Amino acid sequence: MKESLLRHLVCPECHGPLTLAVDAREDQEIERGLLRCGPCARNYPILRGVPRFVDTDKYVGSFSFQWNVHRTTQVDSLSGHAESGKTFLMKTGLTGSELKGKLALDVGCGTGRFMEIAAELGAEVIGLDLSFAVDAAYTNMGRRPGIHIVQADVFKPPFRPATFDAIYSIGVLHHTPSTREAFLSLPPLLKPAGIIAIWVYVWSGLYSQRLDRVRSLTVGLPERLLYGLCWVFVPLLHAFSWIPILGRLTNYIPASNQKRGLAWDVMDTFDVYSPRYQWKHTEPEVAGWFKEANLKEIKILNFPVSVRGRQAGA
């Protein structure tokens, strides 16, 4: 944790100011310490460079496992591809002119793949994640200038109102108990005229129904067992797709096949079948949340369901 992060943080319970006690430091990073809230007397540890406003990963244990196993798979600078940069633009529409010199919040930062893109576009970025993916993100990004990582709950974000110039969340809010409620916790954190952009899973009829049938069998499996099964069945389903009769199985057991390597497809398939929550939504539904939050300039982007809007000006 960089000491400069403290000015953006408050107690997530009472919104009181926090004081910092440092136990161990390495260069500009506080590796171990404590954040204390005077008004409500709560303490929040800083462990392995990350301030921790939760003591458990609650319902996102599969992501704690997934992103520490696949710490580098989707990070452009560590994997040699440019997929994260393309995805960021396609699903948020955010550009350098909107981010340069601004403070941005990455909600559900995972391994930090999109934090890297936002930082390259000139933003100072704070990544928030409930899971222990924050450890992977800190290893990947945490020591870079202008990047901060926080383990916290989106329903109780440890930030003051009107803190951020931009907020984005790509593929995360639908993994909470309520996508709508998770989204509505974010607009109050925007500065006047600040931008928010999200991408959530789309409801796609028969495909979604088939996927959810399989999910009903997989969600309760131990993470390591399900992950091992993905390494067995994903290459089999890839092979079956070329065989006329067996290929029909791929219609009933959807598996990732994105032509980015087997590790990516195994990870992606595990990502689909392991989370406790995985809601799907329509564009009118999500746009309705933006209206409910009194956001302006609401725009539905080309990749469903990607929506962005702006906080009213001062």
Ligand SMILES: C[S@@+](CC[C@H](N)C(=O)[O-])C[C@H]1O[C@@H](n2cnc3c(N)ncnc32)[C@H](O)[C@@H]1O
Contents of the next structure:
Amino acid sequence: MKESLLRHLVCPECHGPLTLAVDAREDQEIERGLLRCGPCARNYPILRGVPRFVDTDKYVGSFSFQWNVHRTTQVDSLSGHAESGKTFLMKTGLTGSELKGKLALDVGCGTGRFMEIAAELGAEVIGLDLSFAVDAAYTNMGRRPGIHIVQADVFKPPFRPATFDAIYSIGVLHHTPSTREAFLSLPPLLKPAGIIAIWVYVWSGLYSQRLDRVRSLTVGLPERLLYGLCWVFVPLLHAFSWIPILGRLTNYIPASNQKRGLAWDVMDTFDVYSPRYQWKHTEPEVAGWFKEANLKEIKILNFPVSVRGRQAGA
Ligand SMILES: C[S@@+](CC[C@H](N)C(=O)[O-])C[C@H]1O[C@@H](n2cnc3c(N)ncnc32)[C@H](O)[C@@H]1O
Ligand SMILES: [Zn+2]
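Output the form predicted together with this ligand next; the form predicted on its own has already been displayed.
Next comes the full complex, this chain leading.
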């Protein structure tokens, strides 16, 4: 953690100010220490370079596992792909002119792949995630200038109101107990005229119904077992897709097939069948939440369901 992060942080419980005690430092980074809240006397440790505002990863154990096993698979600078840069633009519409010199929040940062893109576009960016993906994100990019990482819950963000110029969340809010409530926790963190952009899973009728039926069998499986099954079944399902009749099986048990290597598809398939929560939504529903939060300039982007809007003011 960089000391400069402290000015943006407050106690997630009482919103009181925090004071910092450093136990171990490496160059600019505080590797170990404590954040203390004066008003409510709660303590939040800094461990392995990351301030921890939660003491467990609650219902996101599958993501703690997934993002530490696949720490580099989707990070453009470490994987040799350019996928995250393209995806960021497609799902948020955020550009360099909107991010340069601004403070951005990446909600559900995972391994930090989109923080890298936002930072390249000139933003100072704070990544928040409930899972131990924060350890992967910290290893990947926590020491880079202008990048900060916190382990916290989107329902209790450790920030002052009106802190951020931009907030984005890609593929995250539908993995919480309530996508709408998770979303509504974010607009108060925007400065006047700040931008918020989210992408959540789309409801696709029969396809979604079939997927949820398979998920009802897989979500409870131990992570390592399900992950092992993905390594067995993903190549089999890829092979079946070429065979008449057998190929229809892939309509009922879809497996990712992104043509970016087997590890990517295994990870993506695990990402579909393992998370505890995985809601799907329509564009009018998500646009409705933006209206409910009194956001302006609401825009539905081409990739469903990607919506952005702007805080009133200034
Ligand atoms: C599918 S991953 C997406 C990660 C990243 N945005 C990406 O696209 O690579 C969903 C992430 O949401 C995080 N998440 C789920 N519920 C959360 C919550 N209540 N607060 C913060 N993060 C949460 C998970 O830990 C996980 O890392
Ligand atoms: Zn407090």
